[in-house]
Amino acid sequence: MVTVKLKPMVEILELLKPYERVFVIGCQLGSGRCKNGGLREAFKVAGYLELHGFKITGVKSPGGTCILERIDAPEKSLIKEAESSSDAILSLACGAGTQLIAENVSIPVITGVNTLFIGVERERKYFDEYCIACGDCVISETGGICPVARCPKSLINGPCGGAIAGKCEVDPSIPCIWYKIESRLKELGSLKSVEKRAPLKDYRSCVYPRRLVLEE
């Protein structure tokens, strides 16, 4: 999923200082899950907002912002109703959510978020970076697990040289990711896939901004 950390309140408070009256928009999925952008800390932010001074004219957490039929369903659009009662409207949802609403209301929109990492949830505590989206994905070939978005060099053909006793030299509180693929491609009996040389990484793959477009 997609994890976002709510920014200092004194930073939003600071992004908002220009408005009075704000509409605060959370959202259920990745926003929501890891704790940082959903209903309960949407409703936090707008009353320490009130304690500040703002009037704060809705509260919603919509099931997903960053998908356009939830956010202005034409029986009940939720941005009309936030565009219509504010003067401006402070999003916790990921970036993508957000610029969603953006483009969609004409009044400002103001991230309370920083977007982080497309991660995994462990124990509804921990959150950890997985996949950095780059469109060219090799994993079939690692074991499943991404040397790209885990190693912090993004090395696709082995462990650089100061990878010493299992450890990341840039980070030695973490495992070499590289380790950790060479004992589940042990596991597999698959580590010949690994001793041909990857073929340099395509960027262009993930020349931004990309589209999908489903099939018909």
Contents of the next structure:
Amino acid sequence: MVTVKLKPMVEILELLKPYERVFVIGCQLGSGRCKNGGLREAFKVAGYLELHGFKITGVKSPGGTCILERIDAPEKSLIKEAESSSDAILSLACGAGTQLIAENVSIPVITGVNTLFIGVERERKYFDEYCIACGDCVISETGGICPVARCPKSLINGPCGGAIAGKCEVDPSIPCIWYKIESRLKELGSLKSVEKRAPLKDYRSCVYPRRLVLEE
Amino acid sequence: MKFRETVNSGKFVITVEVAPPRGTDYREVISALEPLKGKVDAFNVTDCQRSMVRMSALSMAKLLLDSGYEPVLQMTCRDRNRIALQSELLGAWALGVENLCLMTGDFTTLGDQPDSKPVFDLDSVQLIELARTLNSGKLLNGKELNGKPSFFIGAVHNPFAGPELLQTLKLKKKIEAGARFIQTQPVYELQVAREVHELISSLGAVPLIGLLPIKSLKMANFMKKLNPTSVPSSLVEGLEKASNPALYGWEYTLDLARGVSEFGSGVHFMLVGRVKELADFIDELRNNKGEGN
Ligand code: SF4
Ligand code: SF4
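Hand over the structure of the form predicted together with its partner chain; the form predicted on its own is what we had up.
Time for the whole complex; same chain goes first.
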């Protein structure tokens, strides 16, 4: 999922200063799941804004704000409703969802979150970055564990010299991912898969903006 | 004798690290090396070590050359993509820099410009491969070079880093990719030096054992933070008892160097304040080995 972090309220208030009537849109997928921009947070923020004198014209959180037909269905369009009733929209969806709203309405769209990463969730509390969408996946060779996203240097030929006692030199509070890769490969008996020198990565696979088109 | 010839000849190699200045004034850095002239085999110029901005290593290497010191140019993957790396290396050769020590490099956030964008387009193994490709007269994309280098390539290894199997595998990849000498992180025990010497030699490269004199208890604790198993408790105790810890740490290092010279291929001094003493020590070592310069 895509994880987000709610911006500080002072920053949101500052961004909304020029406007009076505000419609708050969250997202039940990423933002809601990581409890930083779902329906609950959207209501919380809306309440706060009301306390600060804003008029809240609506609070909604669709199941996928980055899907155009979910926010702009012909029979009942969430964004048209927001557009017709408000001076601005505050979006708590990720950067993608927020842009999709913005390019389909004529009023300003303000973001209330910082979009963080593609990650996994554990114990409904811990969210960890697992993939940076590099477009050229190598994890079949590395025991299903990604060194591109989970090593700060994206090293694909093995650990750096700063990997001490299982910890990463960049941030000792996170493990050096190459320890995990080594024990996993040992377990699988497939250390051979990392013996060859890894070829240089072809960064054309992640030159953005990328597009995926489905065949008819 | 040129550095590469010394390394290949089997003579005991002594290299010293030189950090370029933070600023434009390089004269003091170079004049401080005077006592070591003709004694040290090469001067290893660091590339914004610990991600702290310094004068470019290539410029410093050229300035050393101009003053009659043979440099080893360190280059990291931290700040340059493959376009910059290839172009910088071609320039280095044209300026007369023949020796390289190639590594991944410390991460950006650990230095004094933690807000900069990390590059890491290549890793150390791939950078070694890149230098060897240039040596073969080609760019990475296969295009022929108009004039090719013939770099003498080295790399680094930390005997205290893990996980063990993959560290050894990576060392092997570096040597297979073209590293002829391997400089180690600072070692403080003869037994560790012996083991890492054997490992590197068995994989086919010439080991240069890293030595960094400990000047104080504070520094010992700092080194322990970097590599917890590298500093033995006997060294810490000695520093505690010593009336002059800096001198104690210095003599400890020289003893270690003497020990390494019995079986080793060479040592790499990573920090020197005591240039004159080091010069005398090198004379002693060479005389004992019957290798007077
Ligand atoms: S290798 Fe690339 S695509 Fe595969 S998990 Fe890692 S970052 Fe994602
Ligand atoms: S310690 Fe491990 S995870 Fe951290 S930068 Fe080095 S190799 Fe990558």
